[in-house]
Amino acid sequence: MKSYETILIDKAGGVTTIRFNRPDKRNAMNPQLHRDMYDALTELEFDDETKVLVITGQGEAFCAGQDLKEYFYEKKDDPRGREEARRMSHAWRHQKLRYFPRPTIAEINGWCFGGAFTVVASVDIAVAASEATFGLSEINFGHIPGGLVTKVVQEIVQPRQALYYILTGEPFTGARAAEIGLVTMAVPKAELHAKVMDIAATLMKKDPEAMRACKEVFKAVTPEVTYEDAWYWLSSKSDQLTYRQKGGWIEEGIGRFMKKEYRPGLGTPPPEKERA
C-alpha cells in the first residue's frame, strides 16, 4: 500500500485501519486529505486483504471537520480549486465510504466536529469513546452545517436533539452521542480499540457476500421507498445473493440448520473446514 501525506494505513489480520494524520490540526480535513482518502478507498475497494475497514484519528482527535483555513478561507477567491475540493470531499465520504463493499467501523477516539459527522454517518458501525467531544459549531461563525451534514444528522439523530445542537452549537460527549442515535455505542476510551477489534472479529466470521448484500439493501430501502417497491427490490437482491453464493445460504446456511449443526438465532455456523 502506498504512503499518503495526510493519512496512515495499516493492515492486520483482515482489518485495514485508516488514520487521519493531521494531529496538530485535530485531523481537520483539508483538500489534500480529501484527495488522499478518495485514492485510498478506491484502492481498498478491491483489496482482498481488507475484510473490515476501520477509520480513526491519530492523536487525541478523530476529526475536527473541514479545515476552516485551507478548505474554506484560502479557496474563497479560487472557484476552480473550491469546486474541486467540494467534489472530492463529497465523493469519498458519501459515494466511496457509504457504499464501501465491506463492513466499515468508525473508532471515534476524540474530537468529532462538523463535516466529520458525515464520516460517522457513512460508516456501518460507529463506536465512540464516552469522553470524546462532538459538536456542530457552524452556528458559532454564522453558518449552517453544510455539505450533507444537516441531511445525515436529520436522518440518524433524534429530531429534537438534532435541531438543538445545530441551533446552539453546544458540544456534547460520546456518551450523549450514543443516547441521541449519532453513534452505535459509546465505551470508555481505555476500552475503545479493544471493542472495535472485537466487533471486527465478529464481522469477519460472517459470509462476506451476505454482509455486502445486507449493507446494500439497508442503504437502498430508505423511508422514501414504498413497501411495494421495497418488496420487489429485496426479492431481486435475494436472488442476486443466491447467484453470487451459488446457493450457499440455502445449501450451507439452512441446510446445516436442517442437519442440526447450528441454530441461526444463536450463532454463526462454523467454517466448512471445521465441520470435518
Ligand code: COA
Given for the second form:
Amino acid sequence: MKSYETILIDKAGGVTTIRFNRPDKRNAMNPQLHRDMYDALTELEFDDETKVLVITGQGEAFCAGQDLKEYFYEKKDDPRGREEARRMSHAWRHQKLRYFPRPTIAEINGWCFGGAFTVVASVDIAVAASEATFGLSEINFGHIPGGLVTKVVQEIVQPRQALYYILTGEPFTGARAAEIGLVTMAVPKAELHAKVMDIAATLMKKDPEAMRACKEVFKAVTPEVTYEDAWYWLSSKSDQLTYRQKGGWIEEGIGRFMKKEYRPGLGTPPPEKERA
Ligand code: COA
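Form predicted in complex with this ligand structure, per the form predicted alone context:
Once more the chain from above appears, this time first in line as the rest of the complex follows.
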C-alpha cells in the first residue's frame, strides 16, 4: 500500500485502519486529506486483506472538521480550487465511505467537529470515547453546518437535540453523542480501542456477501422510499445475494440449523472444519 501525506494506513489480521494524520492541526481535513482519502478508499475497496475498515485519528483529535484555513479561507478567491476540494471532500465521504463494500467503524478518540460529523454518519458503526468532545461549531463562526452535515444530523440525531446543537454550537461529550443517536455507543477512552477490535472480530465472523447486502439495503430503503418500492428492492437484493453466495445462506446457513449444528438466534456457526 502506498504512503500518503495526511493519513496513515495499517493492516493487521483483516482489519485495515486509516488514521487521520495531521495531529498538529487536530486532524482538520485540508484539500490534500480529501485527495488522500479518496485515493486510499478507491484502492481499499477492492483489497482482499481488508475485511473491516476502521477510521480514527492520530493524537488527541479524531477530526476537527474542515480545515478552516486551507479549505475555506485560502480558497475564498479561488473558485476552481474550492470546487475541486468540495467535490473531492463529498466523494470520499458520501460515495466511497458510505458505500464501502466492507463494514466500517469510526473509533472517535477525541475532538470531533463540524464536517467530521459526516465521517461519523458515513460509517456503519461509530464508537466514541465517552470523554471525547463533539460540536457543531459552525454557528460560532457565523455559518451553517454545510456540505451534508445538516442532512446527516437530521437523519441520525434526535431532531430536537440536533437543532439545539446546530443553533447553540454548544460542545458535548461522547457519552451525550450516544444518548442523542449520533454515535452507536460510547465507552471510556481506556477501553475504546479494545471495544472497536471486539466489534471488528464479531463482524469478521459473518458472511461477507451477506454483510455487504445488509449494508446496501439498509442505506437504500430510506424513509422516503415507499413500502412497495422497498419490498421490490429487498426481494431483488435477496435474490442477488443468493446468486452471489451460490445459495449459501439456504444450504449452509439454514441447512446446518436443520441439522441442529447451531442456533442462529445465538450467533454465527463455527467454521465447517470445526464441526463435531
Ligand atoms: N481548521 C484548521 N486548523 C485547525 C482546525 C480547523 N478546523 N482546528 C484546529 N486547527 C489548528 C489550529 O489553527 C492550530 O494550528 P497552529 O498551531 O498552526 O496555530 C492547531 O490546529 C491547534 O489548534 P488549537 O486551537 O490551539 O488546539 P486546542 O487543542 O486548544 O483546540 C479545537 C482544539 C479543535 C477545540 C480548536 O482548535 C477549534 O475550535 N478548532 C475549530 C473546530 C471547528 O470549528 N471545526 C469545524 C470545521 S467545519
